[in-house]
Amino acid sequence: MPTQSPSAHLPFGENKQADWYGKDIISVKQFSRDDLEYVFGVAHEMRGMVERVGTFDLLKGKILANLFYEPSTRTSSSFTAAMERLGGSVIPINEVKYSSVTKGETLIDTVRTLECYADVIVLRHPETGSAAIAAKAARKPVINAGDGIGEHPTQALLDTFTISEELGRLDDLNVTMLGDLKYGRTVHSLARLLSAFDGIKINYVSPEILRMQKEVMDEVAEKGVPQAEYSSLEKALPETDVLYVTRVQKERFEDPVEYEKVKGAYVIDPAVMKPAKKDMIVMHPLPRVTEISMDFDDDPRAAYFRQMEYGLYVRMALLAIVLGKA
């Protein structure tokens, strides 16, 4: 159930819309708690509009360039669906290897070219910091859809919105992040974002070679958030409100032997989840491999596919906000 109606966010809506019109979305560090409440209020409105009428013309005449240098199913299709639900159009560029990049074109030139055709650019790139470089070069808004092992801000926003919608609060939560915490850009962004709320505790469960990056933990510690690291889920699970599971990413490993050592370190299944609370949720950014058993999918606590749907509403909200139509 939603925690608040959209009207709860209206008093500062106009000011917030002005703040975000034409702006890039590169990092979760850009978002204050008020910003998050505004975005989630708009996302909640988008959810209601989709459920009532499906599509509408809020962004009619606007064009999104989906520029993906890495393979993507969920993020790419989510942004496409978001733009089309809002009445806009999409230039899909999901196979960059077949584009002018193979001729030696730089990211900056590609972005400057695409903004001649589009009103907003969504970028996924394998190099950390690439989104900031693109945003500096572009005159149109750039939205970071994942830059290497850096950040994935729109995923963190939809993850946080999911928690709010599923549990009815964002304060006083015990959050456990499990799996690949070193290379998983989703958990880097989510840990930073959750530190904006009160009473948050974060547990990190991972193999030694996949521990959460010190830089992220230091930033979270500066906000006064208690953190704990474990190699086993057993101690953290009984008190967990949100279990955020991540895939061990084979593509991030230079040494296949190291991947083989840790790929099956954790598996969530009905037996493992017996000590967990009845009113908690399990999340995953997907795709999954073996880290969550399909036997767990019918458990009411399995929120990962609902999480994907919430992502549509958040990305609709972000597109409307940066294009001044929220």
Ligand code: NCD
Given for the second form:
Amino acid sequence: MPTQSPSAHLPFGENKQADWYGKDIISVKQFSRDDLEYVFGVAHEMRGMVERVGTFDLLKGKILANLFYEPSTRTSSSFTAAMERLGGSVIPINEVKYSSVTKGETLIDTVRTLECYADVIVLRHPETGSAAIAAKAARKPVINAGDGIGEHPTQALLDTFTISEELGRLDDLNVTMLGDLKYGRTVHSLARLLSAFDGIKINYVSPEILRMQKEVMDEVAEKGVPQAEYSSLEKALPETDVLYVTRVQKERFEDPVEYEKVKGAYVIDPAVMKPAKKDMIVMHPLPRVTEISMDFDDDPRAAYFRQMEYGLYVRMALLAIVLGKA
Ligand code: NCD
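Since the one above is the form predicted alone, can you give the form predicted together with N-carbamoyl-L-aspartate (NCD) too?
Next comes the full complex, this chain leading.
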């Protein structure tokens, strides 16, 4: 892919005054509606640039440390692609087993090490609150790429960007979240983020043991967003504008027997989707296991592959923003 130098006509440049320069991204609670519009505006420009020139030198000379203590395909590779499309480079630490973590090094020491070499750290870690701990220890920006069952803020930003690009709005939406709402960090962040918009209604559909966390529901209720809980999809589906499907998070279960009981609780397929609107979308953070049948993939409402691509633009935007170049 050809590399172009930044030039005067680029919609980007040095902007170290912007509020987000040098900041950590730990929780969606940090984002006001104005912030979201700013991020989406930059993501939209990134999309245009990738389509026009592919790769360009906005972050030339900058280094990202991609530190993953849990498995990842999309989040890890899209941050790598984002940094490289912006002309920067990446220290990948996907296999912590080959790093000093196996010698007993603490997260704090690992982060302090990486910030000697990198300008920004992306962290995925199995413990809730780990990203905040790392951010406190580090002088360089830390971006939370998933902290246990806590939050996944960059996923929620790309999810809302997807809704905005696909449906043309983020207000007046009936959103149904389906699956593992207890352990799924993506839905914890997404429900919180959606509550910044007007006319949102959120339906939660899950097995009894995987209901949405009370803490999240209380925060969303405080914003005046109506919420309803169901154990089956039937009632909520016909009114739904966005169906957000999630995987049952096998790795978070203490008792494998409990997982076996709920693993196949919901399957989205063409027959199930018959009563749904024609102009709605089906999203999934991926990976999927059995919760969306491959028979549904060719339906125009299946937005989950497009959603992955939007993730690249949002992560490019976030890197440019925290490094003061948006
Ligand atoms: C999600 C995650 O890691 O929380 N994946 C992702 O980042 N796209 C969802 C999941 O693992 O089920």
